[in-house]
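Just the one chain here, laid out as C-alpha cells, in the form predicted on its own.
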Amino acid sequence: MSDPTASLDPCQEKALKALITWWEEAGIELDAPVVRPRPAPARATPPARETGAVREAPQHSPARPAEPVRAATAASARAAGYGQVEHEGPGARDLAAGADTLDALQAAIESFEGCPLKRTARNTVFSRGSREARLMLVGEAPGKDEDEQGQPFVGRSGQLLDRMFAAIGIGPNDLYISNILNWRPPGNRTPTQEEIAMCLPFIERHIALKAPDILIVAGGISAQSLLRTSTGITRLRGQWQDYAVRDTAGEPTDKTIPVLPVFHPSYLLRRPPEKRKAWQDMLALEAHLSSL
C-alpha cells in the first residue's frame, strides 16, 4: 500500500494520520483485511477417578446479575463506608454560589469536605484543556490514572478522546474537560444517587462560569445528571438538546447552550464496534461548529 501522506503539507499530514488511526481503531478496514488468530482448542477434562464412592456435584450458586448502572441507595453506600459524613461547613450549593471565577470554583471545590469520595481520593479532580476554549466535555468520574494526576481523561480513555477530537481537527487547546464528579470512586465503582446529588451544584456552577459555545456530555451519569432525564445513553447519543444554565440556587434560567451526548471512551475501548456511532457524532459536532 503506497502511502497516502507523501504529498501532503505537515499540517495534512498531521490530520490525516489521526483520521486514519481513528478510524483503525474503529474496525474501518483501509486496504488490508483484519486477520484474527484463531482460537485455542479447549482442554479436555480429565475424567474424575473412580473411587467406588458415589460422588456429589458440585452446588455452585446462581451468577450474580450485573448491577444496574446508578442503582447503589443512600443506605448501601453508607453500609460500605462511603456514606454521609459528618460536616459542618457550607454545603455544595453555598460554596458554587460563592464562587464568581473558575479558580474561586476550584478553591471551594478542595475546601470541601461533605462529600465521603473525597476522604479515599488522592487529589481533586478539577479541569485540564484552555478556560479559553469553545467545547467544554463533562465526563463522569475519575479513574484510577486520573486521581493520580489531577487532570481528567489522562488515561486510556483520555487518550483514545483526545484522539477523536483530533481527528476532527479539535486539538487539545481547542477544549475544556471536566467531571460531574471532583473525585474517584473507590476501585471506580459506579457513583450513587447520593454522590452525584451532592457533587452536582458544583459542574453546575462550573459550567455557569466557563460559558462554552458548546456542551459536550461523555457517558450516561453526565448525560443523565446535567439533562435531568433518565433516558440512556444508548437513546441520548447524538441528538442535540438544549442545556438550560443553572443560577446559584439551582434553578434553570433562560440561557442555553448546544449540547450533544456521546459514548464515554472507557465505553468505546470495551464495545469497539461502537466508535462508528462515535464517529458519526464527532462529524455532526464538526458540522454544528463550522455553522457558528
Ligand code: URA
The other form holds:
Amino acid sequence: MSDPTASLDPCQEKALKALITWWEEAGIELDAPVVRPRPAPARATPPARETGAVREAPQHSPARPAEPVRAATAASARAAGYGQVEHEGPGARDLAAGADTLDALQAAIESFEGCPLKRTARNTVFSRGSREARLMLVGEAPGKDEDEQGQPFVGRSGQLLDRMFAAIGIGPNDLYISNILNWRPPGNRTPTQEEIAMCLPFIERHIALKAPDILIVAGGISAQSLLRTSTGITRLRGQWQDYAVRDTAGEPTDKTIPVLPVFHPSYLLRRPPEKRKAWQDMLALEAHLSSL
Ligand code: URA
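Having looked at the form predicted on its own, could you now put up the form predicted together with the named molecule?
Entire complex below, previous chain first.
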C-alpha cells in the first residue's frame, strides 16, 4: 500500500496516523474492501426484557446492575440502607425539574448535596463537546483524569473514544458527551444502584434539554440505566432502540430519540479484539447519521 500520509499537512498527517492506528488496533485490514452493514432502522422496537443478563467486563469492576434502575425516592434510598441520602436541600428530581437550560442544570447539579460521591470527588463533571452537536454520548462515571480536569472522557478511554469517532468523520464539535454520574466513585469502583438511581434525574433532564438527534450509550451501566433494562451490553450493543425522553416528573413522554448502545471504550482497551464489533457500530452510526 502506498504511504497514505504523503502530501498532507502535519495536522492532517497526525489525524490520519491516529486513525490508521485505531483501524490497525481494530484488526481492520487497510487494503481489504470495506463491507458496510445495511443502515440500521431509525426506530427499532425495544428488545424484550431479559433476565440472566450477559455481563460485559465493565469500566471499573465486574458488578453490573441486576435489575433495571428505578429513579430513587428518598424513601427507597433509605429502604436500601443508603443513609447519606438525608440532606437538607432539594432532591435531584426537583433540582433537575427546575432547570430549563443546560447552564441551569449544571448549576443545579453543582449545588446538589445529596450524593455522597460529591464529598470524595474533586470536581463535578458535567459535559464536554458542542451543545449544538446532533450526537450525544452518555458514559458511566468520571475516572481519575476526568475528576481532575472536570470534563468527561479526557483520559485513555476518552482518547480511544475520540479516535473511534474521528474514524467516521465525527470531530470534537460534532459530539456532546456526559455521564450517568457527575462524580467519580472513589478508586473508580463500580457505582452502586443507589448512586445511579439518585443521579438518574440529572442525566435524564440533561438529555431532555440537550435534545440530540441521536443518543449513544457507552457501556452496560449507561445502557441499562437509561433503557431501564437488565440485558447486558454484549446483547444490547449495535441494536438501535428508541429512548423515550423523560418529563420533569421522570415519566416517559411520546418524544423518542434513536439510541445506539455500544461497548464502553475502557472495555475495548482491555479487550482489543472487541474493537471489530465497535467498528461495525461506528459504521452503523455513520450510516444512520447520513440518512438524517
Ligand atoms: N469512563 C466513563 O464512563 N466516563 C468518563 O468520563 C471517563 C471514563
